[in-house]
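Below sits a lone chain in structure tokens, taken as the form predicted alone.
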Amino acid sequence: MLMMLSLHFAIAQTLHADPDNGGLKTPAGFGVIVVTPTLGKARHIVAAEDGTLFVKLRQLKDGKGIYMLRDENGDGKADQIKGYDNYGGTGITVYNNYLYASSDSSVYRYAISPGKDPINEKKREVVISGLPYRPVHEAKTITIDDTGKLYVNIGAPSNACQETDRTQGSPGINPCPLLETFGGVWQFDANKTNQKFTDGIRYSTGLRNCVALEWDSHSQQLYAVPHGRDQLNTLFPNLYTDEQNAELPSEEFFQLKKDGDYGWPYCYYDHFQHKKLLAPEYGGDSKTTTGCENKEQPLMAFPGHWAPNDLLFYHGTLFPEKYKHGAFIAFHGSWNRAPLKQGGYFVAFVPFKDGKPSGDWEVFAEGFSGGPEIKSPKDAVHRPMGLAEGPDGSLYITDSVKGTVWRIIYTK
């Protein structure tokens, strides 16, 4: 293993940058590669311990939902890629030799073999099967800590559990009977095939859309990055402007806990006032914190509504040490920030230390959507999605519009 890594490492150094670094603004002494530019509509992706890369995507290309990517000669491009399997979903890691990838509304998994046709579709495994489905916030994101729990984000189908969803003035439903199989992370056994929905249990709560899950190995942690709820200004016009709602609520990042509540539908975050706030929709007035005392806070905020949609903790030693056990955030942007620009569509760095942050956040990767300002996400050339770390410690970065891959090498 340690002669891989390093031959992988000594190709790292030999590669070169694209002349227009793929597209993309990075820091000074990082360059870019794009691996390749046209894939389909990527999500989530990883990379196996030879550097084999695995693209899960939302919709299918030539009726392959998974795609292995491998760079043959070395020059940072993939050369040999493949589909494999017949259904879309986000979700996709290795653990144990195996492949894990779901749908929405499952879990499979592949064996690795060595060889040009690292797995076999024709031998896939149902791991879970059952998972509560409805057609919003219906992405089944997994990661697979240390010991072999397997977490799995179930989405609410939902904005604030309101009577009638998205309605001016509607109250909210108290208790919201969604938290019963949605909006939370639930805990499986990765090692155990043909699990059912009802053999999980309910790991945390009210997190209405954790799209960003991720176990991080060096803090022995889980942790995520939600989706927060949209709309203020148009559901409740007499608490809330326009540009109140441009930036809330802010989108939290949090250390997942056994039985954690994070505070959805009835509680949101505000990062001006650093506090959870009641829900309007619960008799809230964008002031007061009755009933959110004991949720949990967050350990870091971001204005709203930029869609976080993947996390990574870098391990690597490529990076300069500041990166060392950092946390990356790829922001997928925004729709609903009128009248001020739209946000988002960049990947973000946190610096961590024992656990936590240890500094601010700040811009690592932008350029995704090709020009300064754009007014919807449909005028985005790419939007990032997905993120991984390669065996050398570079960063892939996936696009889930036109299914392009970049790899970010470190160059000084």
Contents of the next structure:
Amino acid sequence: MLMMLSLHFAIAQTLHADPDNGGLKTPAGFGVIVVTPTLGKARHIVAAEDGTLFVKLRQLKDGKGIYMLRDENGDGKADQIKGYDNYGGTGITVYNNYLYASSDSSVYRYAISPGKDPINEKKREVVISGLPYRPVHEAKTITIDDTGKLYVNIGAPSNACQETDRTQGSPGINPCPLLETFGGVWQFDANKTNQKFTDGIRYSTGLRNCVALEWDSHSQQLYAVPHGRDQLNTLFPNLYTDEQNAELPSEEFFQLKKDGDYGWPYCYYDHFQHKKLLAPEYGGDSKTTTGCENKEQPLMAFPGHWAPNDLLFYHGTLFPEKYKHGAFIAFHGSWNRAPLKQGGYFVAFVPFKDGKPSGDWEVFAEGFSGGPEIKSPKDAVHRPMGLAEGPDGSLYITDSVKGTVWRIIYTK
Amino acid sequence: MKKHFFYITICCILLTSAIPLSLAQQEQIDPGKSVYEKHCLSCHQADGSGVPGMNPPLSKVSWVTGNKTKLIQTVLNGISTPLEIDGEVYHNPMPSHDLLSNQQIADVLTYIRSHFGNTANAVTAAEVKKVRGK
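Mind pulling up the form predicted in complex with the partner chain next to the form predicted alone we just looked at?
Following is the full complex, with the preceding chain placed first.
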């Protein structure tokens, strides 16, 4: 307790929110510091035990795909930035003093050592290679549980498993053959090197693309917020209006169970009807639930197309009690709500108790896009992408457009 | 005073009808715009700016303003491999739109070649027919 108090004291002494709050709006008592402004096309982020940050980039910047950020003088700004290794990707996490990072077909790891250069790219180890890759929904996001099980998102390279993707009149393939090797979360061993795809087991299926995938060490459960399918209105104009498509299907928040089937591509969730409905490619008419009775239900549902791109369970003591063990979700922001105005582009908070939401979601941090209303995604100045918790309980957020990294502190 | 009011009213009517309405009428009679809104807008967006990392922009890119044959083939056959434009890679496939008529394809291509900051010349139904027949 004394240590905690002194930590709080140290933060209050040395950290000050930026005068413009990093361009973001946060609840009263919180403040924002821009750690670094333009790192590149940032994806996920993780904080090591000593507070060193590692950010994965989708495309290389100056030939490097992983960036280390350190704040040596304690003002919250990165004053040491160094790039490592030569592949783009999304996933990054820390386990057992190793840094794990993913390309779109492999997972690698690096031993973390103290000192100036925490990882050595020449000593990278292959944890898994040969993961199924097609250039759509290709991000292999990763999370590791307390027993060393490594979970990998293998997104479906398809919108709704039609014979011809995203083509009006093309039927859904039944059964969808993609589900054998895509559209789920696979489980591997974080402590083994040189695993192949066939060494993993399909842990959960019917998940279109779980960019937001996270093990919660408090409830000891695995969670995901997959991206729901697109284009109900353009593929089925006789069943869905532009207004309905802007809200549907819901973005679903799941607790993942072994062998659970979450519905894609056969079923989707409608948060107005509170039901899993049969997808129109499989004979659905926006009302029928036939065939969806045994699909897993969401813990919570959000409006469509917001693109949940990271999930973080907060276990720190810096933020007020209500945030403890709750979930932050980075909504990257929509494109398929067009022609209606876009949605998402903020970080939400969901309070949790006993591993389940204990109240409604709320907007936690907003203002990323730089305007009150976004018509096209290209207009967004920033888009929230990755989330991490620092050892002091600060929340870090990355931006996929310019690569800004923000640190959110509590100052009251 | 009454006379003044009358002239002002007339001026207002003339202004509103002469300038904005004629623009609106132009848009209304642009058949390419309605094809665009129905078949293209959801991915390429109302302003042709596309979606970073997913759907390519149509604004000021040579793919749209350059070779017409390649552009017509894109609409007819779709594209299934990622495209790189100005250092950004776009991953979503483009579905085939060969169910559209030659005239509809000509209209929508003429529309995208002359909007979103583009100033390329029109595409004709005959040109689409020629490419489709190949």
